[in-house]
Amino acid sequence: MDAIVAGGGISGLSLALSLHQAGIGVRVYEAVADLAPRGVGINLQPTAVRELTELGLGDALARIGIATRQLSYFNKLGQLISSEPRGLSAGYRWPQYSIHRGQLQLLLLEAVLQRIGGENFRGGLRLTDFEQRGDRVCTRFRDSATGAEWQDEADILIGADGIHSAVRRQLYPAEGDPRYAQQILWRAAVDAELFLGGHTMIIAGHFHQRVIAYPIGRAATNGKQLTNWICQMTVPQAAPPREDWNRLVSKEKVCAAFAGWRFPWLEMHSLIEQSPEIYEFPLVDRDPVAAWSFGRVTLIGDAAHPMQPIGGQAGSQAIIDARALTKALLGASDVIEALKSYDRERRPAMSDITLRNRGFGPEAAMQLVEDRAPDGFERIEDVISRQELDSIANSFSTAAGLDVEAVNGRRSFVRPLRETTIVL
């Protein structure tokens, strides 16, 4: 069996290894012609962690990443909401990181290259379309620099091509554009001064307007650490052209909306003013939809299920769609039947997040805080009770597949490799 891979971004890559630590041929295309490290910051659940683990790539991560100790929730005014365990301080056995994606992206890379050879990933290349001709799937693509085509064919295709998938526009040619919510990221990377112990997520404020700040890595200076930030807030205008997604933004314009935003233990200003670059992303996703697979082709990641930066999950989840989708095709004889239980298990699940996520997901407490007490408390059991509290978080966890016990406890998807040296 072999496969065709459209995106070289963390669900495509991670697909990669998968299938061939599975025995299954595959090559990656990937429109980019070089990838650098770009990007800001991400977190790996224990349960994506578990699966790079099992991929050979832990230590590495260990190298690279910050492990996540708490993640606490406050109020615009800084106030303790709630706090809770993550990770290994939970009960998992094994870590969340807080990491560089561009980082991570690179990791990933240089492990294919390594292992699967530079033969088999193809950069500055672009899915154009493709066809399915008996039991083989026909693509074509196109230089990104040359405008030349590029066809080649395989078993199956796997669109791992984001957000503005190629290959889901073809399966769903009459789907439009991404779903704005009304929102703008602002996002950045920056040396900083340690805040809360230096292995603490914090989210502050509420639906409308929030601060999230994490470490994702070592800093160049010491005693620092690279901290990730978004301050995110709805907006009146109507969602920017897709050429300007990712667009760089001047420090004033982020500094005016979140100038009152000072914490005793973090200063977002002194951030803000301290980031080289700053970067501005319309808060968007799509849509479920009623399948992912067809015939010989299917999705994953934000090709198949994009949805809101809530929760720490999209980067997450596409890992366990890799993973989930090879445990199909080495369980099946044929591959169509496969790719048709890979999507019974993980779509309704991917379906339910992504529209959990819009209603503020495991978050939604601090909105919940914000309208019962806007001016703050005193005491914050008299605005919000530790059980309803627990029971927000319960609820997203189990339906993300994040218990810990079922994290723990579950057989694994493909049979784990050793760890082995990556050389970045």
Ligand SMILES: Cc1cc2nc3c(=O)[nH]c(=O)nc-3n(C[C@H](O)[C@H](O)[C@H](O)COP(=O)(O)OP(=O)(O)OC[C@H]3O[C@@H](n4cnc5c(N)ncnc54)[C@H](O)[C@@H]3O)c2cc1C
Second form
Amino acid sequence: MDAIVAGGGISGLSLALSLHQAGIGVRVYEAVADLAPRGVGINLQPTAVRELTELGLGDALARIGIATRQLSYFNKLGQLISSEPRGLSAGYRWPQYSIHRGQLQLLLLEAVLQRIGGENFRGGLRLTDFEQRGDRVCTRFRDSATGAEWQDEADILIGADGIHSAVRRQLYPAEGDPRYAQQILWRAAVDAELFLGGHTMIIAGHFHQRVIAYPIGRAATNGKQLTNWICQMTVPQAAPPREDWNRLVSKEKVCAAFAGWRFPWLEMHSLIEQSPEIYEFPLVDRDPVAAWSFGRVTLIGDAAHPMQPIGGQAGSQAIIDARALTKALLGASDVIEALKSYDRERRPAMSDITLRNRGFGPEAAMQLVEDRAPDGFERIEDVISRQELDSIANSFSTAAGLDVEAVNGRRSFVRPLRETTIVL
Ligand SMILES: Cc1cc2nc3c(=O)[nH]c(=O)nc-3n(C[C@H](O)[C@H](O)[C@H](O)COP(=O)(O)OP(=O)(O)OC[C@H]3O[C@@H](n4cnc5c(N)ncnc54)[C@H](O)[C@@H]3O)c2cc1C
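Structure of the form predicted in complex with this ligand, given the form predicted on its own:
Expanding to the full complex; the earlier chain stays at the top.
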């Protein structure tokens, strides 16, 4: 069996490694000619770290990421709402890593090039369309430099081509643009002093205005950490800017809204001022669809379930998609049935998470606290009970497949590999 993967992002590269591990031939086509370490922070939940570890990347991840031990929620005044242990501290057998998205992509790419060979990873070729002919899928690509057309065919095609997926567009031609949630995110990564011990992720504020910050790696400067921050706020607009991970915004614009957010452990004004570049991104997702798999074609990652970045799910679920799809292909005698079975297993849960994230997902408690105590509180127990906090957190965790016992106890999707050292 052979597969064409359109898109060399987190999902496409993870899928290539996974298919290769399972002995399935794979060729990856990526629209960008020379992948650079784009993006800022992303979170890999233990369930996804388990999969990358079983793909032989555990040591490499530990070298570039930060093992997150705690997630703390605060109100807009910096008063603690709740704290929960994460990763190994929560009892998982694998850590949670907060990591630079671009470094993660290049790590995966390095492994892909080593394992499937440069001839099977083609940068600078954008998928334009495909056609299912008999027992093959014929694909066409456009060379971004020359405009020349390139064709290839395989037993299956997987669209791993992100929120503007060309594969999805052909399957759902009437779908249109992503859905704007009336909020803007400003994001950056900057070398900064350690806060709250150096392994904590914080979220402060409420639904309409909040700050998220967490360390994602070693800094160039001694004693500091590369720190990811996001300032998010409601900005109603009829037509938001098209989402572009490279769109820059001025420090003045972000400071005007967030300079006053000063906590004893984090000072937003200086973080914003020190940041070399700040990116602006509208909060978008898409409505869940009725099917991902159509004959010999399917979708994974953001092409399948573009969701609001709440609860640190998008990257992790993309990796689980890759593994679940590989497992389905390994277990079936008929590839069309395998793609259907992958769809049945993954789509309902991802549709659920996409909709939960519109309602603030696991962060819903922050808005309850804002509604009940907008001027702050003396004792959090007087505002929200432990039971209410746990019920919000546990309900999301179960829906996202993050229960500790479930992650630790489930069987491997694909037989684990011996750890392989990746040269970075
Ligand atoms: C440049 C960039 C920066 C990002 N930065 C962050 C971040 O800082 N934090 C965060 O949480 N999430 C970020 N994301 C999104 C995050 O990577 C995804 O939500 C998640 O990891 C799922 O990954 P994915 O591989 O499905 O999609 P993506 O990561 O979006 O990858 C899709 C890939 O497909 C390629 N592609 C698109 N169209 C075609 C086509 N027609 N043919 C071939 N290839 C195509 C794209 O160039 C891209 O490499 C970023 C995405 C991109 C593309």
